[in-house]
Amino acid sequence: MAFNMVASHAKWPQKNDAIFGLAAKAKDAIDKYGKDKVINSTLGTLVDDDGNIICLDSVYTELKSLPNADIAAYAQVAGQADFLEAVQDACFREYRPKAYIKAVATPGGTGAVRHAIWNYTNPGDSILVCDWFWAPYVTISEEFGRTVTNYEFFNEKGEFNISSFKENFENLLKKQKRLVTVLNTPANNPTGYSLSDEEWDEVLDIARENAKDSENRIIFLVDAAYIDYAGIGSERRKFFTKFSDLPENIFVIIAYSMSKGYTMYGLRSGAAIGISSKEELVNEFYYTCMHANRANWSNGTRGAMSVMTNIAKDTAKKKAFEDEVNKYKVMLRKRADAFVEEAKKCGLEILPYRDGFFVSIPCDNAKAASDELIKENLFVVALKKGLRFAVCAVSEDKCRIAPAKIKKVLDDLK
C-alpha cells in the first residue's frame, strides 16, 4: 500500500497543467525556429503581431504612478469601497439591473467562481456546465467534493441547445433542490459563443418556472471574464437588465475579471457581484463572500483596485483606457474573422463563433491532432471534444494560414 502524507481528500494525480506545458513547448520552438515559423495558439492572453503580450499603456502608466503605499498596503477584506462601486460600473455600464446588488473583491474571476461553488452548493452536489467548458470549473468542484454535470452546448443546427439545458437543469434541481448553473458568456472559453438576448430569455423562463417551487434555490454564475472584448460597444451587456425583478429564490452571481479587459492577468483582481430582488440575500452574499475571502486569501491586490478606481474617476484616463480597449477589440475581431473565413473556404468545421479570444474545432482525436500539429510548429490546445485555437494570441496573417493546416492534419488522421 502506498505511503502518503497528504490527507486522502487532497491526493490528486501528479501532472502539470497541460495548457501551460504546451505553451512552454511553443516557446522552445520559437527559440529554435524563430517567431515567423511558429503559430503559438496556446494561452488566453492578447498578443501583438510580433508575439509580445499586450499591456494597456493606460493601465500600466496608472499602476506605475501609484504611491508605493497604495501598492504595498493591505486592502479591505471585501475590497476597497470605491473599487466595489467602480467594478459594478465597469461590469454593467448602462445596463445595470433593477435589483439589489453588492460586490466583493476576488483574485480574478476565478475567485468568484470559487465562492459561488463553495458557498452555494452542498457536499456531493453537482453544478451544471455546458460540454465545452473551462477546465478549472471541474478542478474547483472536485476540490470541494462537488461534481460537474454537462449539458450539450449546441444542437444540430449549431444553436444553443435549450432542450438539453432544460432537461439537465430540471433533473439536477429536482434531485438537489439547489443548483449552481455556470454560464460562461459572452465570449465563451473555448468556443467564442455568446448567448443571444433571446436565448437568455429562454434560460430565464425555465428558471422562473422552476422557481415556482419555493423550496428550490436557483443560482446562476455568469462567468463574464471576456465581456470587455465582446460585441460592439456595450451590446453584449444588454442581458444584464434581464436580472431585474427575478423571483427571490433565483440568485445571480457575476464573475468579473480584470485579467482580460485590463490586461492584468498576473495581478489577480476581479469581483464576485451578487444580484437579487431581495436586499437581505445580497447582504448574506456579501458577508458570506467576505468570510470566504478572509479564510482563503485574506484580501486582494490593492494596487490593481486603485488602478480601476482612478481610471473610472478621471474622464481623460477613462477615455484613453476605452480607446485602447476598442483598438484591440478591432484587432481581435479581424483575426477571428480571418480564421472563420479561411475555415469556411477550406471546409474546416468550427463551432459557432460570436465573440472573444477563442475558436473551437470539434474532432474525435484532439490529442493526436494536437501532437501532429506540433510537428508543423502549430500549437493548439487539445480538449475532450476538440481543439481550441486562441485568435487572441495569433496575428491575422497566421489566422489565415492555420485553418488549412488544421484541416489537413484532421483529414490525415481519419
Ligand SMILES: Cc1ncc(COP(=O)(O)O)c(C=O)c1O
Contents of the next structure:
Amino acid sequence: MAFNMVASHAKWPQKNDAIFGLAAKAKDAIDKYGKDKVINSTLGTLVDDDGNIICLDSVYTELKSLPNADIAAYAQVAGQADFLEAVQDACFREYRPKAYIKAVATPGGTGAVRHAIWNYTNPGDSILVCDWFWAPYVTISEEFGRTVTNYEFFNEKGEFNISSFKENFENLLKKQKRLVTVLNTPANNPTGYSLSDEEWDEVLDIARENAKDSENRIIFLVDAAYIDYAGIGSERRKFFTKFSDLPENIFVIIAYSMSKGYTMYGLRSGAAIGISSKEELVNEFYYTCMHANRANWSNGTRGAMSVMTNIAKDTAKKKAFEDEVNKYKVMLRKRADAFVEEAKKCGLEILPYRDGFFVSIPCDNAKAASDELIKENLFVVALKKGLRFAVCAVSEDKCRIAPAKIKKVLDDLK
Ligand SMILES: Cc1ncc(COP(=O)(O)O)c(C=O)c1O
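Having displayed the form predicted alone, please output the structure of the form predicted in complex with the named molecule.
Whole complex next, starting from this chain.
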C-alpha cells in the first residue's frame, strides 16, 4: 500500500486542472502555427479578437489610482462596510427583493459557493446541481465530505427539466430534511442557459410547497458569476424580486463575483449575499460567514473592494464603467449569435443558449472529439456530456468557422 503523509480525508487523485492544461496546449499551438491558425476556446476569460485578455480601463485606472495604503491594509473580516452596500446594489440593481439582506465579502464567487456548501449542509449530505455544471461544485463538496446529486437540466424538448428537478429535489429533501440547491443562472456555465422568470416561478412553487413541512430547510445557492453579461439592461435580474416574502425555511444565498463583471479574475473578490424573510436568519448567515472568512482566508482583497465602492459612488466613473461593460456585452452577443447561427446552418446540435461566456454541444464521446479537434488546432473543453465552446475567448469570425469543424469531427466519430 502507498505510504501517505496526508491524512486520509485529504488524499485526492494527483492530477492537474484539465482546462488549464488544454489552455497551455493551445498556447503552444499558437506559438508554433500563429494565432490566425488556432481557435483557443478553453478558458472562461473575456478576450479580444487578437486573443488578449480584456481588462476594463475604468477598473484598472481606479485600481492604480488607489493610495497604496488602501491596497496594503487589511480589510474588515466581513468586508468593508461601504463595499457590502455597493455589492448589493451591483447585484440587484432595481430588483432588490423585499426581505432582510446581508452580504459578506468573499474571494470571488468561489468563496461564496464554499460558504454555502459548508455552512448549510451536514456531513454526508448531497447538494443538488444540474447535470451540466461547473466542476468545482463537486471539488468543494468532496473537500467537505459532501456529495453532488445531478438532475437533468433539459428535457427532450430542450427546455428546463422541471420534473427532473422536482423529483430529485423532493427525494433529497425527504432524506436529509435540509437541501442546498445550486442554480447557476443567468448565463449558466457551461451551457449559456438562463432560467426564465416563469421557470423561476415553477422552481419556487415547488420549494414553497415543500416548505410547508416546517422541518424542511431549503437553501438556494444562486451562482450569478456571469450576471453582468446576461440580457439587455437589467432584464435578467428581475427574478431577484421573487425572493421577497419567502417562507422562513427557504433561505437564498447569491454568490456574486467581481471576476467577470469587473474583469478582476486574479484579484479575488466577490460576496455571499444572504436573503431571508426573517432578520435573525440573515444575522445568523452574516456571523456564520464572518466566522468562516476568519477561519479560511481571514479577510478579502481590500483594493478590489475599493474599486467597486469608488466606481459606485462617482456618477462619471459609474457611467464609464457601465458603458465599457456594455460594449463587451454586445461583442459577446455578436460572437454567440454567430456561433448559434452557423451551428443551425450546418446542423450541429447545441444546447439552448441565452446569455454569457459559453455554448455547449451535447455528444457521447466528448474527450475523443476534443482530441480530434486539437489536430485541427481547435481547442474546446471536453465535459462528461459534451463539449464546451467559450465564445468569450474567440473572435466573431472564428465563432463562424468553428461549428462546421466540430460537426465534421462529431460525424466522423460516429
Ligand atoms: C459557474 C461559476 N461559478 C463561479 C465562478 C467563480 O469565479 P470566481 O471565484 O473567480 O468569482 C466561476 C468562475 O469561473 C464560474 O464559472
